[in-house]
Amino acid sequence: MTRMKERLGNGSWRQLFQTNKAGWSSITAFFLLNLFLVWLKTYVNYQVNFRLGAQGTLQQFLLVLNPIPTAIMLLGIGLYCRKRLAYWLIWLLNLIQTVWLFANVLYYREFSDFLSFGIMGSGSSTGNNLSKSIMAIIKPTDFLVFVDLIVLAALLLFKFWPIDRQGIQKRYAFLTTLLGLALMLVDFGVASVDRSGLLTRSFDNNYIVKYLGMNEYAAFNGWQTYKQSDSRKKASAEDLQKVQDFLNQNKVPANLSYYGQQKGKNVMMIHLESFQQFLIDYKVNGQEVTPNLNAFYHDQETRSFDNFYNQVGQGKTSDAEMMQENSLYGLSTGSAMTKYGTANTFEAMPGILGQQGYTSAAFHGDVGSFWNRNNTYKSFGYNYFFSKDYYPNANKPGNNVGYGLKDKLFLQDSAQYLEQLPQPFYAKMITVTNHYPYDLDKQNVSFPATDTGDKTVDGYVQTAHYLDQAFGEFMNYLKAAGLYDNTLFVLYGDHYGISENHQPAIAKLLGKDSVNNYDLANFQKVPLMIHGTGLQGGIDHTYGGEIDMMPTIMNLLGVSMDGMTVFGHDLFSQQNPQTVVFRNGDWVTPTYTKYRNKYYDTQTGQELDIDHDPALKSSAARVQAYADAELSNSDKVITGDLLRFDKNRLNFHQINKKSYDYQKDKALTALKNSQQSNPTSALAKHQGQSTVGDYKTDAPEVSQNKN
């Protein structure tokens, strides 16, 4: 083979790609290789073994498009090198870039989701999991994307890819990099479109690849790792001493008629998605949208919060599991738990009730990786995590909306794990089915939608009943199978279903002509049923929110929370001060409402000047140094992971993250042993004999998946 006669660069664009009898070894193709091997490797991997669920010509373009402008940008480097370097380093960049990808391949294959920086480097229970069983994940066809690179190697090792010693010239080098720039700008302009706070709330790293790709991913978690890193190098003991002092100032003793009322009882925390408590006893048509739920809100045994407020920020429902479980606030921006749900040291309810004798549980017909609750779980201490992949019916045509396993084939199908458990358990029930854009299959609508003329909102009483229906059947399952009298149940919205963007159509569901802020303040109530054998019923007008959930739910069972740092309040307690602050720094009270930089006369609604009523502007500057306060010390526990610091708890140690796997085979396993070394579980107090078959629903789809 001969060298190349001329320099490519030396001309136009045409020139740069022009080729000769020796045009092919040129650097130019060699890059153009590369590029075309690292694009098809990663795009073959998007579609064979990760589940990304690109719905729609749109999110198809970009899993096309998005592997090839960081691609572009890495192997152009090379191009700025000259003679042999310059291919080997293309040649690198390659290899680089797949391994990264061989990597996620195996690790996605055991847990659903994607590498980060933070499991890494920490030594988490994943990577050693990970570690232990590759052997059996691994595949043969795994290697096949290194092929490429053992054949490019031997090219130019044997040098039969003739080498262009002139290179290109570096402007066209740049301009390279500049095209790969360009190009990761449309991909994020056009994924900004589909998918708005794509990085800001960040909730599923399938998201971020599906969107912008692997290695922009691997860049975002970097930066989202580097930030977590400086901030928690920074966080001392005193920090956390500081923090708990505050809480010491503003704490209250429990409602000792209350304390421990229902000790020892099973607790099932059911997350009603998108539900607001506007909806109890709603009707339309003369029709009540949730009668199941109704009726369990007004019943003897139940106490129910008409007063009742979600806190979320951008991280929406993970928001409010962090403050349910940890009576912890979500972060200003982005997910609590998709950013420091991994690593951070956690108090949260299953791993304190673990402690205590439970057995915990989260059921959830969607991915493990929404939310990164996969990861966050094993910190909160979940023994079990019954995902998507636990759901057969999750995988077949028209069982699923939204986000998630239908309501009423999720409930069901629960059924089956849920008799396994040893009790105590903590078990929580996340139903999906409520949730944005309220759509609904014929054949699953038995319920008149509401007539705004907002589309988007007139569907919501439809998923709504769909929910309350299935509400019903689960509640009828646990009745035969034994296990509703010895269960305190919790029921909570976890944030608001409608947003303010729907302003008249609001109006017109309230019965108003239009709504100013009060209304949109005590638009975002959710309700809060608490239900017990014993337990005084009836509507509680104490004003509270989902940060409050944990101790209150803690102080009935009777679980000291001494030394722990939460910041919520029991609502049982007399003492208990009735401030409800949101994410934002507005904040509520018996008495005023601010909302929006305007103030409420909470009672009457009435607008108030703040700058004209004494009594009002003491008021407000008192309360809002405490939200102030109460946001910002929430804020360094988790950014500063300081709950490793503590040392003051009595009755908790702290959670070994290696101790959970939610492999199910091995949770399965888990579960089967269970039955012999603590059979306490329902399926054991039966003898074996499953009361699976006495759950009754009337979901299409049972008979459809039968036939």
Ligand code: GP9
The other form holds:
Amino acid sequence: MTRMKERLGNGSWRQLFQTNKAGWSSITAFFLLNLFLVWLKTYVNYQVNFRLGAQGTLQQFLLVLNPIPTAIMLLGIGLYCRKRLAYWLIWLLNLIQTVWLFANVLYYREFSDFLSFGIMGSGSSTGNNLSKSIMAIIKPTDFLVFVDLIVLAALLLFKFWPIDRQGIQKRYAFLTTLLGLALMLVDFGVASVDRSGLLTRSFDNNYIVKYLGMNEYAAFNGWQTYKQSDSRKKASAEDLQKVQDFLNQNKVPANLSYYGQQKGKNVMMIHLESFQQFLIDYKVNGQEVTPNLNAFYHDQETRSFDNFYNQVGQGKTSDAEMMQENSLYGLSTGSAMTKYGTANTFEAMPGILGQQGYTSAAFHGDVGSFWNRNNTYKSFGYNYFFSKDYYPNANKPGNNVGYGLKDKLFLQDSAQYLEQLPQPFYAKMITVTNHYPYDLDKQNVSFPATDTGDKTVDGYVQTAHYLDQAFGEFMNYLKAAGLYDNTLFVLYGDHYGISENHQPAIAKLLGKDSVNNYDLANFQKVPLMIHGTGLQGGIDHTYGGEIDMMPTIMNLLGVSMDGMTVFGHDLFSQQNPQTVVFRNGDWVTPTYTKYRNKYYDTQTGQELDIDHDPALKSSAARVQAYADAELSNSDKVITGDLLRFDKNRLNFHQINKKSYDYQKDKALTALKNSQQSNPTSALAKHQGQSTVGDYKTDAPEVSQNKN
Ligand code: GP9
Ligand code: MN
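Having seen the form predicted on its own, could you now give me the structure of the form predicted in complex with (2R)-2,3-dihydroxypropyl phosphate?
Below, the chain from earlier opens the complete complex, with every other chain and molecule after it.
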């Protein structure tokens, strides 16, 4: 008892913490209290300050669980120590987690995203901007997370909290660490069931925090940043030279009769989500799925490519964007925009055109952080990024479906910003309603579903039809606002909508008994339509893919691509190599198709036996070598951040990420000011009279359409 007194001092309430056989003691209580506090602070902030979008019981459960494992492991470090050190260590580990939480609360308020090591490192502008604006965004309640630390420090300093001199036995400390680890594995296991590819595909930092927690996110991000900076460090200007040598060997001349033909026009990219080529002219019960797009496809001034393939990997939409903006492939290891978009140097279309007097803007009805667009677009040189926060309609839950604002509302709501863009502009509209799982509320369904019997497939034509209607309304508006004739339109499908897991349904859609690898390769075709007044239209059978978009458009605009690191080729060039490389190394040429290790005659679809076909054998060896070199060289550009070595180019200087800011207030002020400084927008052309009233939509969500 004397020993006990010596350890705990006097006082009856202190008896609470007396050590019993299980090791329950003052230090255990201190550990548990800190664990509870860290959990509480994190969880409350999850609910109050972050928009993690947890849906359903499982995700809500993970939100409750996920702060606990790392808190146990971190705070548990203190349990390995004795005396005062143990308490202060636990306190310090609480403080570290709290500072991380606090910093993220502030950062999130401004950028709707979590801090990354890339951002905190020197390369990025956001860190600077944040420190400038910190006073404006901070709220007194943010400091509540430190209250417990102050109280606990006082308790320790003034010796109100009894000190257990012996600490707990090492094996209990070890068991605690193991418990933390086990819980972490449970969390990860459950999360992986709900969202496969969470870490490999890395969609959005919000997802990682939602499923795994803030500390796991920090660890994951730190590890990724380390790996990236390592490959970056090893790269040199010589590596870029080697890549350029490869590109030079495979270069083709632009088609001079098209070069510069659309010079100076606005450019509007319309990203048709999950839109496949087979939908063009497709009918269900005799009714066209996409009448507006079909008419556009067959327009006399539209060049439509019917052998155009998507080339995305796991990064899906973001890979399509990477190719479309930069003529660089996505990575086989997940989204390049997410992994490298923040830190890398790019020579992207918005940046290049920006230096030719264009104003650039991306429009999308999902949160800005998805696919790390909010950071990547700065590296690409986008002047504006109108994401979900800019769309008042997106605040109403019923106006969203799947990943964001419904297309009709999205395009209508975009008009108020579009009309303010100084011309010429480069605008990209990223639609989203035609996205897996192809759900649409009843009031918006105006087309019969297919009857393949596969539930995930049968709604596809309905959301595609909805997208088509939205597109039709948007085009009518552009005509009314005087933005049609002076704009070069580029429409493309980003990737398949129906995955290969649905082969029986695919066969039914295509009117076949079954599908083979050749059919599946064809099923990777997506539309590419280029429309401009004066452009010679028609269906173009040239084989190409998303990687070719940038050089094709730049040539039409008469912007020289000389010496630029682009992996695609001008689709109008008579010497286009017509070799389509898929991200997994498969390929298609007008003669042969290689898909999933099978070879086919591209024109007839007949399967070929490579071992008994010398012509195929030698051709396949050559094409495969090209495909492999194409992919690995492109990967080197991204993983080595090679474009940072591309300096002193005559027609292009490197993009300064720091000069871009997508905070709503600032962006809207800049847009407003540009009406005076550069009065070339549609709004300015209409003497400040808004054109938004010209937008006609039948969207049932819009008040005048409600009955
Ligand atoms: C989300 C949207 C969807 O913002 O672009 O991306 P996806 O799932 O098609 O890659
Ligand atoms: Mn997509």
